Each structure stands twice: as structure tokens, then as C-alpha cells.
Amino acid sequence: MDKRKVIFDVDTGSDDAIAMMVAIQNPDRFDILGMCSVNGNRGIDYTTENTLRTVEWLGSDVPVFRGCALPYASTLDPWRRPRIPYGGANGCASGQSSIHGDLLDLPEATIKEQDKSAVMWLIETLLASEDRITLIPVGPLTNIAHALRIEPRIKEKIEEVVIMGAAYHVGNITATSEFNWWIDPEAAKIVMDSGLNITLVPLDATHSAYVKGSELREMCKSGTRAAQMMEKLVSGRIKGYGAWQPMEEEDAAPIHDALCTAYLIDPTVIDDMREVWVDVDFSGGPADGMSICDVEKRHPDKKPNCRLALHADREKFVKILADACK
């Protein structure tokens, strides 16, 4: 089996770390070229440090590149609803703090980020590659949008973009919007309009891919470094979701970003995938950041621009996580 060349783009909190861990623990499937941090769950200092902590804890030598500290445009207009005080300790939305915290409960990183910015490294790496590369952005799409605008030729070198973002029926940061797209809706718009081969994994799918506390304890019995990390981070998520956003089942939490990695290992983990046209609202009003998903195909003039995941096979997802802990 040929390895898939991938680049992660992460605003590293607990679910980003698990997404990276699953890929690092499957070296026969993934050739991870780099990890790019971006502002989102926390300010860029925190997301970069958390990415470094994850890579070092797992014994990986994948390079880490610091990305954008602010969204593409959404903080420029004073009339827009205030979002996040970017770049500092409060770089998260209300409720997110109970799930992610500032720094992952892993040792402080001794490895260092690379000198080159994530956006420039993305452009140079894609243009120089003889093979096509899969991008896995699981935070705001700021880095990817900037790279596309600076150098559109990179599109020819991108095999697939597997995005954790958007919401069809299930919002989290507002009644209509998912966190990653709400943070930087202009960037989401640029990427969705790019013509790239996109697989979009929204909250509707990730909320069906939750992990129970009993399953977590079972999969972490191996005591490996991956298992130790999984136990710390997912137990924190279960506690946070219980307090802030209870799931349909008690003592459980979704691991949003990890579903993107799981899909690349076994595409059948998504058991309801549709070819759909998806757009994003960036007007600044009450629907700001909302994803518009024409699942019912009511606008035949709008050709599908992505594959939209609407549901996941939870048992397959949990097995993939468990295998990564061995």
C-alpha cells in the first residue's frame, strides 16, 4: 500500500492532538510532511506549543510550522460581532475552555518550531512536490486560504482536502455556526470556492463519532505513550462536554478532528456521504459563519463542490482509535 503524503493544519487542542496521534501511529499509511499551527481554539502561541508537545510526546520528528495569528479578514470591521481576543490566553470561545484548556497536559516541548512561516512552507512544499499531497485542516482555514490566494498553482498539487468544519443541522458556537468556520468564514469561503477536491466533515458526522468513558478506559489499558495521551485528553473532553454540551449519551464526548484521520484510514467510517454544494455566510449578521448545505439539491444550478459527511459508523471509529493506542 502506498503511503499518503499529508500535511496537517491544526489549532491544537485535545481533538487536534488525537487526530495527529492517529496518523503518527499509522506510519504505514501516512507520510506526514509537516504540521502547521493556526489560531483558533487558542492563540497561536498556545496552538503551536501544543502541536510541538504532541509531536515530541509521540516520538515523532515531523516538523512544526507556525501559521497565521489572526483570521483572514473577520476581525477588521468594528461592526462585526466580537469574536475572540486573539493571540492571548483567552483565545477561545465561551465554553471551549472547559473542553480544551490553554495547554495540553503533556510535558513542555523541548523541540522547536521551524523558522519558516506555515503559509510560505505550504506553498513551497506543494509546488516542489512530485506527488500530490492531501491537506488535513482541522481548525480555521486561514493558512490554506492565504496559500491559495498567494499562489493558486498549488491547487494542481493537492490530492484532497479533508476538512473538519461546518455544520448542517448541528451548530456549536452559535445556533447556526460551527466554531472553525465562525472564526474565519472568509477563509472557509475561499477554500470552498477553490475547486479543490474537498471532503467536508461537519459536526453532524463528528457528533455521531463519540467515545464512551468505558471504551476509553478499555483502549488505554496498553499504557503506551499514545494510550496515556488519549486517556488524559479524552477524559478531559468527556468532563467538559458533560458540563458544557451534554451528549445524547452520558459519560461520552466526540473527538471531532480525529474523524478526518479515521476517514483516510478507512473511508467506510463515514456511512452517509453526499455530493453537495456548500457555501458559507460571512455577512457579519446572526448567521455569520453558517454553512449553507444544499443536501436536498434544491438549486440544480449549483454544482456540488464537496463530499459532505453526515454520519459516521461509531464502532469503526472507536476501533481505529483503539488500534492507534497499541
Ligand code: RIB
The other form holds:
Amino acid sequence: MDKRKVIFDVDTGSDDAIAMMVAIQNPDRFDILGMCSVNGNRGIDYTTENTLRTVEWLGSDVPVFRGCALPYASTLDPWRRPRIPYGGANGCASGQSSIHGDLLDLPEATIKEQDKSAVMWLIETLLASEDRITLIPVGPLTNIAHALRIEPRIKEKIEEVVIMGAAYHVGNITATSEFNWWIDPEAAKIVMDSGLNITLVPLDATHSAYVKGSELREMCKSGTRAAQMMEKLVSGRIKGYGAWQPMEEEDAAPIHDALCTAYLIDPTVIDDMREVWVDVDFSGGPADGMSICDVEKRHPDKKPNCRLALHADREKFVKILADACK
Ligand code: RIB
Ligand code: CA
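Show the form predicted in complex with the named molecule, please, because up to now only the form predicted on its own has appeared in this conversation.
Next comes the full complex, this chain leading.
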């Protein structure tokens, strides 16, 4: 089987780290060209350092590129909701410190980020590539939106975009909206209107693929560096979700971003996938960042713009995570 050329776009973040770890632990499946950091779970200094820590802990030589520090249109209209993390550019975005922490509980990075900005590197790499590349954005879509606006020709070099974001029936950062799209709804709009081959993995799917504490303890018995990282990060997630957004089972947490990597390893991990038109509200009002998923086909004039994952096979997902810990 040919390796899939991929680029991660991450607001690392504990689940971003696990998404990257699953790919790094499957070198026969993925040729990872680079990791691009973006503002999101935390400000760009933290998300970049956390990405470096993840790559170094796992002994990978994948280059890391610093991305956008602010959302696409965050400061153009100061009277609208300022789309920056709570606590300023490097503060705590989600308010749930134990889910991510400002800095991941991994040794401080000694490797350095690349000199080139993530957006410029994305454009140059895509234009120069002989092969088409799969993008795996699992944070706000700021970098991808800028790259598309600056150089639309990159579309011809993009095989697929597997996005963690959006929500059909649930919200997390607000009653209506999912965090990645709430931080940068304009960027989400640009990507969803791009005509690219999009697989969208929303909260509905990631919440159905939660990991239980008992499963975590079992998969981490191997004691590998991947297992040690999984144990540290997921136990913090289980604690944080228990306090903030309990799953349908106690002592459990979703690993949102890792479901995107798992889908690329085994597409059947998503057991309810629909062709759907998805839009996003960026009006700055109470539903700002809400994803509008026309699953019921109420807008027949709107052609589907993505495959929308509505549910996952939890056991298959847990096995992919466990295999990555070996
Ligand atoms: O809403 C979940 C998403 O927001 C995940 O990507 C998590 O890492 C945060 O970025
Ligand atoms: Ca993320």
C-alpha cells in the first residue's frame, strides 16, 4: 500500500498531539511532510511549543512550522466578538485547563521550529509537489484559509482535507458551536466553500468515539514512549471532561482530533457518513461559529460540499489507539 502524503495543521492541544502520534506510529501508512501550528486551544507560542514537544518526544524528524497567531478576521471589527483566546494571545482559550494545559506534560522541546511561516510553506510545498497531498487540519482553519486565498492553485495539489470541526447536534464551546469553528468561523466558511474534497469529522462522531479509563490503562501497559504520552494526556482529558462535559459513560473522554488520523487508517471507523451541505454562521451573534449541517436536505439547491461523519465505531477507534501505543 502506498504511503499517504499528509500535512497536519494543529492547535496542540492534547488531542492534536495524539492525532499526530497515531500517524507517527504508523510510518507504513503516512509520509508526514510537516506539522503546522495555529492559534486555538492556546495561543501560538504554546501550540507551537506543544507541537515541537510532541514531535521530539516521539523521536520524529517531521519539521514544525509556526502558523497564524490570530483568526482570519478577528480584529477587523472590534465591536464584534473578539475571536482571540480568553486571556489574550497566549492565554487559556477553552477555560478547561486540565483537558490541554498551557504546555503539554512532556519535556521542554530542544528542537526548533522552521524559519518559514506555515502558510508560506504550505503554499510552496503544495505547488512543488508531484503528488497530491492530504491535509489534516484539527484546529481552527486559519492557516488553510489564508493559503487558499493567497494561492488558489494549491487546490489542484490537495487530495483530501480531513477536518476535525463543526457539530450537527452538539456544541462544546457554546450551546450552538464547536470550538475550532467558533474561534475562526470566517476561515471555516472559506474552506467549506472551496470545492475541495472534504471529510468533516464533527463532535457528533468524536463524542461517540470516547475512550474509557479502563481501556486507557490497558493500552498503556506497553510502557512505550507513545504509551507514556497517551497515559499522561488522556488521563488529563478524562479528568477535564468529567468536570466540564461528561460523556455518556463515566471515566471517559473524547480524543477528537485522533479520529481524523484513525479514519485515514481505516475509513470504516466512521460507521455513519453522509454527503451533506455544511455552512457556518459568522455573523458575530449568539450562534457565531455554528455549523449548519443540512442532513435533512432542507436546501435542495445547495449541493453537498463534504462527507460528514455522524458516528464512529468506538471499538475500532480504541483498537487503532492501542495499536499506536505498541
Ligand atoms: O472542539 C474540539 C476541537 O477543539 C479539538 O480540535 C480540540 O483540540 C480543540 O482544538
Ligand atoms: Ca485541535
